[in-house]
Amino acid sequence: MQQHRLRTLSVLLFSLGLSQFSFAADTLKIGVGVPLTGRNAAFGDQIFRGAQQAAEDINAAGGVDGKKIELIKGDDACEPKQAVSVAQRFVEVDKVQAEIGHFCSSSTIPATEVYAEAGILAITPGSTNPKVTERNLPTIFRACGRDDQQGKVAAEYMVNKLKAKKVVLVHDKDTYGQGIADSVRTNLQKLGITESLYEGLTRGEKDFNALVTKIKALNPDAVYFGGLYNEAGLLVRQLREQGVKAAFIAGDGIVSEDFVTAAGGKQFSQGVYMTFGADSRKLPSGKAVVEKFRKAGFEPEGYTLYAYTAMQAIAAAVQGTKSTDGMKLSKWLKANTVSTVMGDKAWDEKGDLKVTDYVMYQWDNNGKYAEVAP
């Protein structure tokens, strides 16, 4: 009787292990890692819903080599330390198979050390900054460009456009910040214009007015911000509190509708430049799930699609290796070309976009950014 009993708990037992098994084989993890609370949260909104609307298209077509995906949320904050915290969740507890994330610079490129170590493939829809993919960790990509290439564009666009000669540099000492405006700078320099200021800011801060007045007494041409939208709001407001009429130009870290909101208001986010990719919600490709994100009452607007495209190159690597190994998934990335709702996308050896599309926007009256004729 006793025998009886331990083969039936037995039996039960290899029951509910090869249960627990077939569920996890037929789960595809995929970690999430963006800022959803603090001054960024805006950002980690459009990444998440991006991600969540991919996963949703995804599995509805039936999933990915039969399984389907399941997304692990994590919050960093934009806070580096956070970013690492959310990356040793996902990988100890989560037992994430891929991640999507992070936003901010500062907090992907130690983020991504983490996964890096543990062999799991990580796409950024949003970090810019050069060095995510300069360190050799062959498992980690991006779905966007980087700061040296629509730095360019806006270094050459107040020259040969906007005919700007003396030129106001000034970044919130963060990592992607700063290093847009550094972008920024080296290209001015290659066309013959040396700034006429180069300062930082402080995240946080609210009051610019001493670094306005500075900026005032120069007359400048142009201004150019590397930074976030919540800095880039106040700093163009004061600047046209205190008269200044310079152009006001900024990198891909103000494309978001709030920025308008930390403005004070459209008379103050009106007629400032920002680059940015050509507008991927024009494109045939990515019609359908634009419809359906408008008819769900919101506007995939920023980086939105950037996420919905990352999740669908994990989602083919994964297809065609049959694996969710880091570095089989990255192999086939850098040999194949991958359709997404942005249109093809091939990566590099490095991990970045072969082609990228930065072009130059202008806020208008409404609030809203268009593309600027080239």
The other form holds:
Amino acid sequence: MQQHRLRTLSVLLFSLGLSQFSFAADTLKIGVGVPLTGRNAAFGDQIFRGAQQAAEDINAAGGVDGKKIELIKGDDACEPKQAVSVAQRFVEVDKVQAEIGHFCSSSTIPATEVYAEAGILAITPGSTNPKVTERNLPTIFRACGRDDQQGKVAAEYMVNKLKAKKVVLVHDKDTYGQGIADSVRTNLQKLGITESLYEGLTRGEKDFNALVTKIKALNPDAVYFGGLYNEAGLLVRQLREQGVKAAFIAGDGIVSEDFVTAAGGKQFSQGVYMTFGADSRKLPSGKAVVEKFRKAGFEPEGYTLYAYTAMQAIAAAVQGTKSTDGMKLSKWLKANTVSTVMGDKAWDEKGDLKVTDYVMYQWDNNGKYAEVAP
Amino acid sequence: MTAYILAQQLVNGVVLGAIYGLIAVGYTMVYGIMGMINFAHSEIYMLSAYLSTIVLAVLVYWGIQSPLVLILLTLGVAMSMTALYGWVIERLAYRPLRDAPRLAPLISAIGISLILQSYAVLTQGAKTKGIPTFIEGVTRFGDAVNNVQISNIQVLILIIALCSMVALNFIIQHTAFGQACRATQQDRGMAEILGINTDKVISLVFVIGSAMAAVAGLLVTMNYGSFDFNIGFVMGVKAFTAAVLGGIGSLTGAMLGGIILGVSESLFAGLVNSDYKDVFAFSLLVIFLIFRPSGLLGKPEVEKV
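Moving from the form predicted alone, what structure would you give for the form predicted together with the partner chain?
What follows is the entire complex, opening with the chain shown before.
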């Protein structure tokens, strides 16, 4: 009896394996490697939703080169080690033909090494650390800007608009956070300002009161934080609780309404500045797609539309080359302009966008953010 | 560097240390009685943050406004729920392994902590959760520029931590249950022969430790405003360190260890550099343990013959 059951099971498994095989021929497999669990899952959710909607829309319009897009999920939890094993699984087990991801720069940098070696096209919708595209890896692209551009906007805003003389720089000791803080630091120096304090805090901790007291003693005009929304929320709350009224500025790592939750209320997030690409939800090219998201009860904030754009770029390249070879796709993307939900996009030799548009946003007293008038 | 800043850093450190201490108590009690490290303890603390938030939401929905009533009721419900968790965990994961080699319950503790974490993610999601501030106000000493401040919630943390320590010490030193606890700690076999139901004693220790974690969970959530399923990890490491520093097995030691750890972290971050505050705190621990392996108030291990 036992043996009989085992045999049935193995036959079943075998046939399942077969059916998967026959499927592989007429689908375009695209891996999405993002943090779906862990403390930065809010961003993974944005990206996966974006990619999923794009795949659905493209499939509904007949697919790419006659093939339907099949998405394969990978959860890197924003941890470099896990990101590499997701990348290896995508390449060796799932045999993906292109990849969207990852999110945290510290995950994207090691994971893209795997894709580059396998000759697979990978587009990150949200990793802004300059190093991502500075390693001469021909099949690695990004659909967002770079921290050296973002840091410049933040530094210029602090000096020219906020008239800040004393600036404190805090970062979370991670690739992204420290990278962007360094970029702000360099740009501040160009404008003739040396920071009063440059220090790191530990991700995952809750109490930054010691650091806050130190900042309070310096009485700065502006505090810049390089890091993600969890620590940013706690830091701004503790600053305000200790009575520090300096302007608080951060990068695109806080572009999620979860920032307000992490701060413990709108009264703390209110007035916080952040740099991010010009609001793509307002572009005429994305109107129909944004409507679709909102109808499904999902606000396409942050990196949602960037992931949508990445998917459109992959689809356009596959359509244009009739191939899934990473090198061919890469050449095509670097030579052509893709019309996307975020407008026309073109890439340079490194795989960076030719045009980026960082602007300053501010959080209001309703827990939402809007562009600051220039 | 003014005296005010130094004093403010001391306040920061003592409050942080009191929180470490409240959780360290759970580690130290279980270790004292069973000689095992209950790795699941920090996850009970994590669960209590979720439980408190749910209870708070329900109470506010019922129209209860007074902060004091809210806190007391929430504390009561959260403590009894985590106490139940503690009891069940001991029953399921540790009691069947009572006579197994020492490593077995350690591994099952790690297993339980993973289960609890995944349980929180599956039922509550991975996103950060927050609660609104309902105790506001700070007391400032000094003028507008140079001052030391302590918020009402920080005062509450200190009061509750102090009360809990006094109550626990009283229970252990002056009640029949406390006597049974101490007897079980000294020699479980002998205590059993003398008619003490050691299984019951151990269960109760888990219940008390878990209830203390609930106290910490509520206070931390109110103080920092937000939490997620991962808060147990860092807090667990720190609280365990506090317990070892104070002398594992000693209640007062756990609180003392917590405060020493909190103050040294805070002073180092404030006066030197916050990048290396953990490096400093743990170096301190290592050096301290080289010279005093049993911790501040711990008794040197006596080999049982």
